[in-house]
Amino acid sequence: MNARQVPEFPQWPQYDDAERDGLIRALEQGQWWRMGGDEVNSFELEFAEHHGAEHALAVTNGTHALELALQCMGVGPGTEVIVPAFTFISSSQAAQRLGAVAVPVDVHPDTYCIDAAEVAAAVTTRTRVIMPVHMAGLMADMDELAKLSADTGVPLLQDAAHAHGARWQGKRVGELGSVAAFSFQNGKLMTAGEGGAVLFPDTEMYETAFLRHSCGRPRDDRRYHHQIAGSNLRLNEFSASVLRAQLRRLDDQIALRDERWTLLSRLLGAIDGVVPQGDDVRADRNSHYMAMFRIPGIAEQARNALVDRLIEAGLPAFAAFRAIYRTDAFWEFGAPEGTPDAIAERCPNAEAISQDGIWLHHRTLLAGEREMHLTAEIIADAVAAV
């Protein structure tokens, strides 16, 4: 291959002057702490009001803001949280670092999403939240899933690591009702490095999602009267700064990673073995934080070799997740009765897909239509030689 087929992509994270001038500003300012600055709370302002929710609460990472809020949801020893079996493990191991049982359900071969039905069969007395995952920026059926929520009782957190500035039906993450967990960590679709927020629907919630954020301290004690347990997950003012200058180019991002999809993925589905990702028409802004795709029937070493070979020849590439179960991890604290082999049987989709599942960073979608041929056949000519 020589080098004009090596296909160019842009390098990820992306900055100009915007983040350059909020860190001044956040510098200049004086008060680099969330409980003294302007950065964090103007950040989380702006993040709501994107996302149609009522409150947002900005936190170190996703891990915590997944972990805050099944905390403030009630989750803890004797309780179940149930979790897709394909999904990255943080979802799983902020319940079980709370105590909690992380129940793993099978996902839709085609979406990847959690499956609704078998969320339903999973549910017991135990059950204190359900977590969907909306994964690589496609939102699972909320639909089903909020119908189920209501004839349970229990509540949906959805991990939208994957998510900013997805839509379903319509609606944005923050207008369905239900908490919403976000990422900002390095590879996210908006980031500072690290950093997270969680989306509350209700005042009552959010406040106390503030004071364990912030070691159970209300923001203007001056006594140390900490007033429930909580820990320091308290975003800092340069990174919100960052953030809000990520949120200002993030649409105009979706829509060029939109665009970039629906010309790869057509591109893909013309090679013979290769089934990108599949789509629901409801989620009417799918935000594309990976290009997926499977090739049905490979072996796990051999799909890790074809990955090795896509980076060789210049594609951001990698091995799709892990099945949660298995992983050690997940095993540590926390897991439910059984075996690895035992929830694979009930979880063929997430097993599959795990071994013959492949992703690429979302910076390929942000590239020209060059980029996008250049892919596909670079995919093509790898999976050939499989």
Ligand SMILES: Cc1ncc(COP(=O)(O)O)c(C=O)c1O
Contents of the next structure:
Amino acid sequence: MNARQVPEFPQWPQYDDAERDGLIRALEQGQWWRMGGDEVNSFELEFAEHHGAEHALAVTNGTHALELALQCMGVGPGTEVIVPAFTFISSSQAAQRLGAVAVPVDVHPDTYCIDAAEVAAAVTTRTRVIMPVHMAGLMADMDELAKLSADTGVPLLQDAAHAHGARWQGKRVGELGSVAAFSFQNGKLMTAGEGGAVLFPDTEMYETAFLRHSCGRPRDDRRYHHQIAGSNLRLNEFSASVLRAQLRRLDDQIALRDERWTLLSRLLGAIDGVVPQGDDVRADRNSHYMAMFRIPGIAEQARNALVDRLIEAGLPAFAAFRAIYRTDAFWEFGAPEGTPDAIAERCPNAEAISQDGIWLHHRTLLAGEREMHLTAEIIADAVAAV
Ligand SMILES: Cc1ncc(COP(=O)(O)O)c(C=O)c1O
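Alternate state requested, the form predicted in complex with the ligand (shown: the form predicted alone):
The complete assembly is shown below, putting the previous chain first.
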């Protein structure tokens, strides 16, 4: 019997002399925080410009980016934030940390993004923000959501932790008229190990966010005049210098991942029992943060065993996020009335995807065509053996 060839995937994170030079530049500035150096300021300008936004504010991580954005949008005790039931827990935790109730809403079974019709049904007089997540880099239905936002007066906050460089009908994240939050955690499409950013279409909110992210203190304050409540969410100069280098690589990497996903999703779609994440032609630039697929109907334990087999065969494979209402953390504070089972009844798609979904790290999609074929063969064999 022929031994199967082992696929070779590039490492992540990636770096070269651009990151090295950036780190030395930050080091030798002699000022390692944003209030004294140039790296964070420069990164913010470059990131805002790249995404077509008026303003960018760099922060410590993506969770803090969401918290800060929500706080600036008036989220606090007595308010509700609508979030997808299928997402990484930070989307709901950010709202809950501010004392608000996080209201999970079902996602689309094909795109895994929040279902706009379900959002419409969940809006109440207490809803302060609707938070779509661009799952795996595929934009949520920003047309329907923008219409709903206009009809209800409830603003959108895009959780764009997966969507650096993504577009909707040619528009970049910062051109869609809403606030957007990003993560630069180690696995993200651009990274400094940790980090985050918020894009603001509106100068007043950006100025408030700047104060809040720096203990309520104006840029030039020397007398400890803390004007509003806040915290220290400032990004440091080293991280920003690395992110400036990472941003320059982003577009080429998106183009390569897109080419590879076109092939891999076709191969996956041809395997009995495998359904790759769907597409939406209006989401015309998918940044491909995860290569996701479902094995509809598989039991959760069998899916977990399948992921273990894929890892053994050399794939960077992971089980899909657990539906947020199926975690203990979700119920500690800021949960709506009800039980996990009652929410599951309203969110059958989130429930199913969290049990039958699998994702591959985006470095898979930075490999060669040969690796796409090997990846599909490994998956086909593993699924046939379930
Ligand atoms: C959808 C989503 N939102 C928010 C975050 C939080 O970002 P961070 O890890 O930088 O806090 C993540 C992932 O890490 C995420 O996947």
